[in-house]
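First, one chain by itself in structure tokens, the form predicted alone.
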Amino acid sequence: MTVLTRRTFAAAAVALPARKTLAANDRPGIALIGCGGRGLRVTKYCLALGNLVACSDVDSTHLAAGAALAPGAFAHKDFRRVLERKDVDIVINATPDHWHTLINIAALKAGKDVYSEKPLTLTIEEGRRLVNTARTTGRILQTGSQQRSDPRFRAAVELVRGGRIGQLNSVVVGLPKASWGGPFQAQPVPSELDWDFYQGQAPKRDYLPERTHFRYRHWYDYCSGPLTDWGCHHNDIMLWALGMDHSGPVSVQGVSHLDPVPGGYDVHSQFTVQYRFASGPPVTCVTMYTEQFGKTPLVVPSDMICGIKFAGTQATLRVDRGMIECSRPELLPEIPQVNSERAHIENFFECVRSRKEPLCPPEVGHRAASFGHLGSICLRLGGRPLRWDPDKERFIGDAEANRYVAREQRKPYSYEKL
């Protein structure tokens, strides 16, 4: 087991080193933290712009895969050892969701710029803390919501914000459903995995293969389910189009269409959640291919796809990865062919040099994650209506709901070590 002490955790994060200025031809040093499939994919794009000098993962098999991208790069299971290195300018954070904030804050305070996978946070409180840290350190943080760099989604946002499809009547966001299953039986911890470090701030649990790597997305210990997985991508675009990507809704209610299996995956896998803003159209998030199981959703879209549907008084617009269509095709601009992942990473590297705000800065990433957290909190409370203050970031008159705004962090993996 890896033990974090106050001295060792703080070593990488307590000071604010002077920022190194990069010349036009400099290749910044990159550290990859979280060497699973997503981390490897993002880093391969980064290698055109910088040098991988270090990597970290609590799974030695994944760590070896990260190190293989750059033979000779420093490799260590403990991310703190990576953050101590002076040759690291940029951190790519591709860990599971419950590790995003602690690593991002430590990296920012260690003088690194950060490209972080979405969702930025495990809780709403984490998001506000991260936004404040980015502001006080002056570091660049790009949220990995690459749809912001996709010409189709950008065209959809411009059409909606420009009033080209008329006044909005409704918005529907279609999401893939999460895995459903169980119960699962505890297994011996594999030798390559530091299970205690992997769990981090989450409650200590018996080891289940179903709790690790890609499947962590189906447990509330580590995430908020589909609403912060695919939901962070599509809801980010929806909030941008509505001009609400620095704010949030004022109410939320929902219904689960399928209860989790006791002892199995516990996120709500199939649901309909409806949000209202202080003004503007209602927004409904619904899982696609939802079985009803005798329960009636708030809204049943008759022609919905995975993606976003904006219904206006003059036209209906639908957008998803690889497609955009409008009931008035003449409104659609010519869409260039762009690799959105590469473009989003290039924007980050440009901002590392210019110190300008990236396309998806911390406040925007926080608000997209918060939108998903609100829906998941609602589902965990039975779907009952909740009122939300987007400025104070608190539920109104609901102590039970406010207990979900932050979560107790298992020591020693907590803010105290920062």
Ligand SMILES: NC(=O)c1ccc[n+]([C@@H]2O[C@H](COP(=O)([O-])OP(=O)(O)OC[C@H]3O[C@@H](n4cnc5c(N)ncnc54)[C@H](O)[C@@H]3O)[C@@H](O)[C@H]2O)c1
Contents of the next structure:
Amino acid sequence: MTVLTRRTFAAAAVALPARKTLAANDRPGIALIGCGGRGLRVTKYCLALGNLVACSDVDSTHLAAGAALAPGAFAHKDFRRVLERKDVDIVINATPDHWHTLINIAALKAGKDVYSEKPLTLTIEEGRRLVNTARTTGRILQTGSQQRSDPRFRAAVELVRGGRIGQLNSVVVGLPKASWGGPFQAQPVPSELDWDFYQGQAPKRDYLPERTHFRYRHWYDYCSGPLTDWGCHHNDIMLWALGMDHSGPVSVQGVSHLDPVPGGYDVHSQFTVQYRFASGPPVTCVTMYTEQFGKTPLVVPSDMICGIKFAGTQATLRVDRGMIECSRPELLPEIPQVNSERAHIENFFECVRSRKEPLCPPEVGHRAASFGHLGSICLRLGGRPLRWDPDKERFIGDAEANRYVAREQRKPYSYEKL
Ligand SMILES: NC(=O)c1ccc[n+]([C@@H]2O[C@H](COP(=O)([O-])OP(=O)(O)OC[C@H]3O[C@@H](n4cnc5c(N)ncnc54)[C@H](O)[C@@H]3O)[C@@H](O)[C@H]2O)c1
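Switching from the form predicted alone: structure of the form predicted together with the named molecule?
Okay, now the whole complex, with that chain kicking things off.
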């Protein structure tokens, strides 16, 4: 697949459908694409702000669960039928990661604004493609990284960026490990699932229940594992605090502590990955609850569980969902009670009206996902050190690594066809 540069893609003409402007009291029409656990949860919040008019899922049982949220809503297996509809203003994309960009680009080109679940992309190349499409279409896209709307994480970012904990010596990001196990036995495809459509651009595989519904996140075909699952949330905050959320690291190296079982889940489930930026502290991403260290880890922070730890010359700060602590507690502001999921969705709806940039726009979502993809690529190459150019979005002097910047798309599930 050709890797698009910012310039070549921006130069491509996009024929845009006319889009209505929402008045202050209008309730936008919402389409839910991907009616699994996350999609249903996000949509329930959205129902306070708009009308669910359509939903789509390749599993008829899940489609029925989406449709049950709004009796009378149009329901179809094929998201393209949903995107054709004029009563749809907003798309919630809560499909698995390998479907995010294809659907997001199609939705933006159809004139819809999009609330897309994280991680925004399957590959780094997809991210640049998506950012360019959002720019040329002028549509709003909010990445579902709701920690940006959480007062604890926002306080941490302000303290770090304001220099309140001094100069940073190091940052550690603790992530839950992925599932590990297998091999699994192929099974007949259940009648409710269109397995080929589910797999989409990913390689065609035998049906395993372990590859679908929530557990897809343990397979490289569909994602980059913990580094883009929880990693997208915490790394997004880390990048924001370091002023790097429009850029990226210049090097990465890592070690897998538990290699995948042949025929089993195949993302690296337990690892330590170290990143360096052109300036600033080293950042280490490490899976927590690590039971087995088969190899010598690069670092094992004994006092870390999950979350982000910023170690500065004047104080140490740790933040996670529901907690923030500082070695100098007097630095911490009072934290208001906020439902960050609701607040993040409200920010999106406000931006749909105002046409202002949302809290987690495409470039930021793309950079947080790319940070995880870089670590995953490094682990797939045995953890060897890789050098990265965050402006050109290419590995430096490393043809083997550059092959991972994009993935081959299985026909007909490609940008050209959808
Ligand atoms: N922001 C958060 O805190 C948060 C939390 C959980 C999940 N997520 C994200 O939400 C997404 C969904 O996760 P989940 O746990 O709900 O997974 P899930 O497996 O429960 O749901 C995904 C749904 O998408 C459907 N689907 C697959 N391909 C489709 C297609 N082409 N068209 C329409 N539907 C399709 C599946 O059948 C399934 O119903 C993931 O990207 C995940 O990372 C975000």
